[in-house]
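Only one chain comes next, encoded as structure tokens, the form predicted on its own.
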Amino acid sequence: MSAAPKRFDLSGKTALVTGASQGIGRGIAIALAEHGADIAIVDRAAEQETEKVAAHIRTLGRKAWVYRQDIAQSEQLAAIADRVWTDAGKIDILVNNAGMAYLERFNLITIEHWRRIFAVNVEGVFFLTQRIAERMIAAGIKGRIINVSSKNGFVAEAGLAHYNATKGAIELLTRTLAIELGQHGITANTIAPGCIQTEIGHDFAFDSKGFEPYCQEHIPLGRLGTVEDCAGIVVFLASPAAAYINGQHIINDGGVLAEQMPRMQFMPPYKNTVAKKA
């Protein structure tokens, strides 16, 4: 009898990860490489910053390519997708991680901010996926599309009207892709993180005085999420173990959305009812 396949082995696969110079994207790129995938990084950051991630990936024995590209320039994404495909030979896994947000009241949102967020968070995701998926179909690759969404794609949050709207759009866009690409053996799913400790998180949320402890008080697990909490889910969705998962979302928010009304502070203290051994 032959050995059972390694359910999370990505050997021989190539992944394209956007926004991988830091934060969740960096963690995803490295985790995929740790499980055997070669990695192409598309990021608007300076090349030397992204090269640090690529160098780390190469120390794992995997190939890595770096491309500097602003995902908001949607008219350029077909060309960068073609370039990556030519250099890498193929793309089996596309992780649309690049995203952005502004924290501001709804009446102060400018047209520039509104359009910038939609250009990165929605248009960039769609047009890069469009090109890569077409190439997957032409090559007969049963690929994986994994979009990094947010719990804000399911519930709203003050100060993030434009960001909330983009994440809601990504959720339905992903389901549509799952329907249209499914016949070609290509799956499309989202990962929807909650409050995660990253550079971006501190830029638009956790630097607000008192917000971090307030946030932790309302997370049933009692802590903020980590990059590793997100990366593991992406590895799972990219792996053979998730071959039949399509058009779904995995919310990793520590249990925030499980609670309708924050009531814990009004509950009596926990009392251990297990009898103590003599």
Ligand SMILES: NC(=O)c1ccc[n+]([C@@H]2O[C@H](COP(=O)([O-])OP(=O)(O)OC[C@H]3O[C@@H](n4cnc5c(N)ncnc54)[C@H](O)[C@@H]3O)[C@@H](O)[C@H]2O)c1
Second form
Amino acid sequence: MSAAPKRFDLSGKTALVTGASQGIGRGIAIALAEHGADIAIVDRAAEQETEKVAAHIRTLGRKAWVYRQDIAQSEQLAAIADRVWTDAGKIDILVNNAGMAYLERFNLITIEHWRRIFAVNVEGVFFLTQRIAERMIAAGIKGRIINVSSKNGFVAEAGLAHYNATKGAIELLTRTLAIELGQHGITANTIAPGCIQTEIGHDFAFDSKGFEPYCQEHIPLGRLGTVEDCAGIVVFLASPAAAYINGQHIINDGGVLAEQMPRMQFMPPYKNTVAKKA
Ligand SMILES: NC(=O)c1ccc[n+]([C@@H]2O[C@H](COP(=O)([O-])OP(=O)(O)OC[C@H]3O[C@@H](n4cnc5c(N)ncnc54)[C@H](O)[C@@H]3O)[C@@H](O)[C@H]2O)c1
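Now that you have shown the form predicted on its own, what about the form predicted together with the named molecule?
All chains and molecules follow, beginning with the one already shown.
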């Protein structure tokens, strides 16, 4: 029997993942490494924190590099991109994951918060991608750009006017990149998670009394998402299996956006009409 085609194999590839010291980014970095990629991490967290993720990646037999950088410092991003490229030799996969949120009423949003969230969630993504993509083109690399957006890039949620706007921006930014980079064989796509259990949940007030059961009740799959629910999609988008996917988004929200107005609680209880297996 011949060996199965390596549709999800990332051996020989190098990925740069932002915001991988914890949460979804950590899960993505480890999953990419498990599929064979070497990993560079750019994060503003203390180096010893991010180093723990790098150490884990090295136990998988992959190379790992760590860079401490605030993504919001967009004028520094070309230099950090150049450093990573020089150390790693190339970047095949760029995962723009680092992101943040504030939960506050529209009238209480300050100019500082508005600028900060756009600087991290949009400006940082754009200027890092600009440099990495130019280097990919110059090196003839048919790379992958994968941006972590959100279901909030498609539908709005109260208290998150600025966050929603940044994720909407990421969606159209990604599609624009898909067109401009597509002619160089580079794809650009997003993953758009729903409610995923991570530290950012504090920013979204996931820890408010009753919010978690409320979420679960309104998520058709009946649970919050996990980091693993996100990481596999990024592996797929980075892999040979996704070579012809460009300018798309994959929403992983447990089915939230499939529904226009929750009405399950008004339905009669579910009754099985087929006999149970003996
Ligand atoms: N958790 C969710 O429910 C959810 C849902 C949809 C989308 N997202 C998106 O997923 C991404 C990751 O979120 P998470 O839930 O893992 O959050 P998290 O807070 O657990 O992790 C965020 C990571 O990004 C890093 N980071 C934050 N600001 C940075 C900056 N200015 N410069 C460099 N690094 C920075 C942090 O140090 C951390 O490692 C974000 O873009 C977020 O908007 C999260």
